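Shown next as structure tokens: one chain only, the form predicted on its own.
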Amino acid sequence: MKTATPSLTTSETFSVVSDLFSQAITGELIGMSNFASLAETIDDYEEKMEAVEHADSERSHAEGFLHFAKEAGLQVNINLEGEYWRSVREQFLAYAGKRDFIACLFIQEVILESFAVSMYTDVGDALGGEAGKLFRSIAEEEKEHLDHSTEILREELRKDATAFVDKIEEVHFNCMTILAQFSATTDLRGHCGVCHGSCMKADLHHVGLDSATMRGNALALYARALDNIGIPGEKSMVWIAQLPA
């Protein structure tokens, strides 16, 4: 049996892994859907497929998460109808069904992989052994996913950066305010649907993680990508300010 982290033996650091992994299989399997989705908001069909192929990849990852969960014992809850997977891909769906493409792709991409970088980043990082390298692996896999949305949102900016700035800025309010308030030292919106028993965010001090600091490094690797875009700083800082804490 592979071990996740040397401290599983207590009963704290054995709910927090578990509640980490089930937040982690449970927002691959909302990229897997939603990746399918984008795919049929494209015309050009290497687009096209290239999105199909993310979306298996995103299959991969769940699929991969969900193999060590089983094998170390953990109690995972995977729970596509929480409060805050469901917000998200509610939104995802919105623009998906007006066909538009630049806003799902902001979203998946953009948005939802700063988040996923970030956070197994710090989550390899404190878990290490099997889980930590599991963890930091698909964090490098999924910034190919980040780097592959930015040239195509530089070109969307060329053609009309007023018209551009404006509907990310709108996405952004749409969808990270969700994030955001998911991420908050307590759910803002009350209980995720996916975490055992209580928060586990009280609790991820016992696998060496801090919510807070967590947040911090997902919203600042989420502001470069939006620098690297081409969003004007003045603009961005104060979009990522009015999120709710």
Second form
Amino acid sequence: MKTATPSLTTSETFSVVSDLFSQAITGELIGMSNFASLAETIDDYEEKMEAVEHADSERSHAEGFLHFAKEAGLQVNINLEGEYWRSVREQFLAYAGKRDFIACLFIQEVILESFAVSMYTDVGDALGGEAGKLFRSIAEEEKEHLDHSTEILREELRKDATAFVDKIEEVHFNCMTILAQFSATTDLRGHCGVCHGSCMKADLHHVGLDSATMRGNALALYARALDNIGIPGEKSMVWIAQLPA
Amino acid sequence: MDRPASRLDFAVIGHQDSWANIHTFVNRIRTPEQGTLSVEKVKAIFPFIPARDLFRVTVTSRTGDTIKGVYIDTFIEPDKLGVTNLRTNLRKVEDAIAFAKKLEAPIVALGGFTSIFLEGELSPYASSNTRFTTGNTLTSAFIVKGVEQAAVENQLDLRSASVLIIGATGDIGRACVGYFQSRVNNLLLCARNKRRLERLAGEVKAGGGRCTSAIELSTLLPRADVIICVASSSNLALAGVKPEAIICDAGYPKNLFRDAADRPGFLFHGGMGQVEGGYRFEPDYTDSFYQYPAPDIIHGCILEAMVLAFEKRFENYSSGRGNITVEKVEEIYRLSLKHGIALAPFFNDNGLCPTRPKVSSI
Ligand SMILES: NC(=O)C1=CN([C@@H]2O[C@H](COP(=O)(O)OP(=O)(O)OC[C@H]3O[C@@H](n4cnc5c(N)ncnc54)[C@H](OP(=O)(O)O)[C@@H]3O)[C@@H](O)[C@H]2O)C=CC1
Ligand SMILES: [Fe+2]
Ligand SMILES: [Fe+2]
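Now show the form predicted in complex with its partner chain, given that the preceding structure was the form predicted on its own.
Full assembly next; the chain just shown is listed first.
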């Protein structure tokens, strides 16, 4: 059994770290499925190949986390049907069904990757050791996904700013609302179906984390991502202020 | 950055001075279906938001010219302006400055706490076309002209008055010292750092002015006919003040206790101007944000950037500490009046100050 992460020594930390891995693996599998579905929405064969490649990259992230969790003897619970992850996936599929590539890209590479990059970085810094290294290195790779989409979305904004901002606003409220409910200090839509027992959020302090800071950092990165795409601040301010909390 | 916004004439960087204001602002944005958020929930989100433009501002000059700008908030927490949070706050100001540069604003006012950046080192800004101003020169102008006006309304002859300046060694404080040293009977100077205070008092005396300085405010308060509050501290108490004293609180956040407005005498919030041609926010948050008891009132520091934008004088007009001369105070005040930007009517926490009867019965 791997013992490189000193924080796994008590039952509380064992449980929290197990939950952190469960959430990460579930999220990666959702990402993998989303990219696979995204490939369907694209006509250009090169972009299709790129989407499949991305799906494979998310698969390898899931595999990396799974492998580590097994080695460390963590109790992992993967559940793609959990309340929040399932809802996010449904939102994605609804846009994929309409072959709305831009909306799909925004959900997967801006909304989900902002949360992944920020939360993996926070978790990585808090856990330290081998587990920390793993979270941080995957955060780095996710950041590339985020940067990649920014280019495409900027281009889209250049073509028709008003239509683009309207579309992004709609996708924001459809999808970001779910993540805001999920990441609120208390789950706003009930149990996530991934964590053991009650939600891990109350126990994050055992590994030096707190849910409010993690959520705040994720929202901050998301806001910066919106800035980089070129969404006016007066819009993003309203979008963030109107989220459930 | 590729933005749907049109060309900007100016930008303002600022921060909010109370959680109550932020709470109102956030809930004003939310719809009834989204429900209101408690102060605690607002506090859990607001400080994380990176600097961004909250609304556009259009200002009209008396000359008929119109300029367009944006307000960029730093999301600095109003109760964390002290030294313990200096690093975090400086990073937030830096973020806001980068944001203003991305928007290619030609002139930017650094309001309230954020002016700390310009009061120090200027070189980080040399790299872009954006120019910055603390706005402290026009703020100083509105303070000194306001005090003169209040003295007239209250039949106080400044030439025989003792004028106390709290925060005398600061940028605005020194501008006030420079302006009043030859115009009043006696200056009373207060700040916490004794060495700097004594050096300033020495300069005033060397220039032929009469002054007393003390780090203990309480020893100066009973002697003052006029009190100008330009300190970077809040909740200062006014024990022992003459009942008829004229008090100008120009702090942001306010220097004095909230209940100071209930004391006798004449207290007004100084450093404020009013735009004759009016200003407009888009989106229009004026029903919950930046509310004053009379229309079109704005802080002097913000107005300075607007005046410079009207004049197309894109320069670091107010920067460093202690560089504000009487000539510059007069210059920016004159330019301000040219565009219909004048002293705001006197007001405090209780609303507009009642005008005193001109003939005293005493
Ligand atoms: N109305 C407007 O438009 C504007 C208002 N302002 C406000 O004006 C005030 C002054 O600004 P600025 O001159 O740039 O600030 P500075 O930092 O340059 O000066 C602050 C002064 O206050 C003194 N001070 C701080 N705390 C105390 C205290 N408890 N008792 C006595 N003196 C004190 C400082 O000296 P020491 O540290 O030695 O005590 C220093 O002399 C601030 O509140 C600022 O936010 C600024 C710009 C525009
Ligand atoms: Fe991934
Ligand atoms: Fe990814």
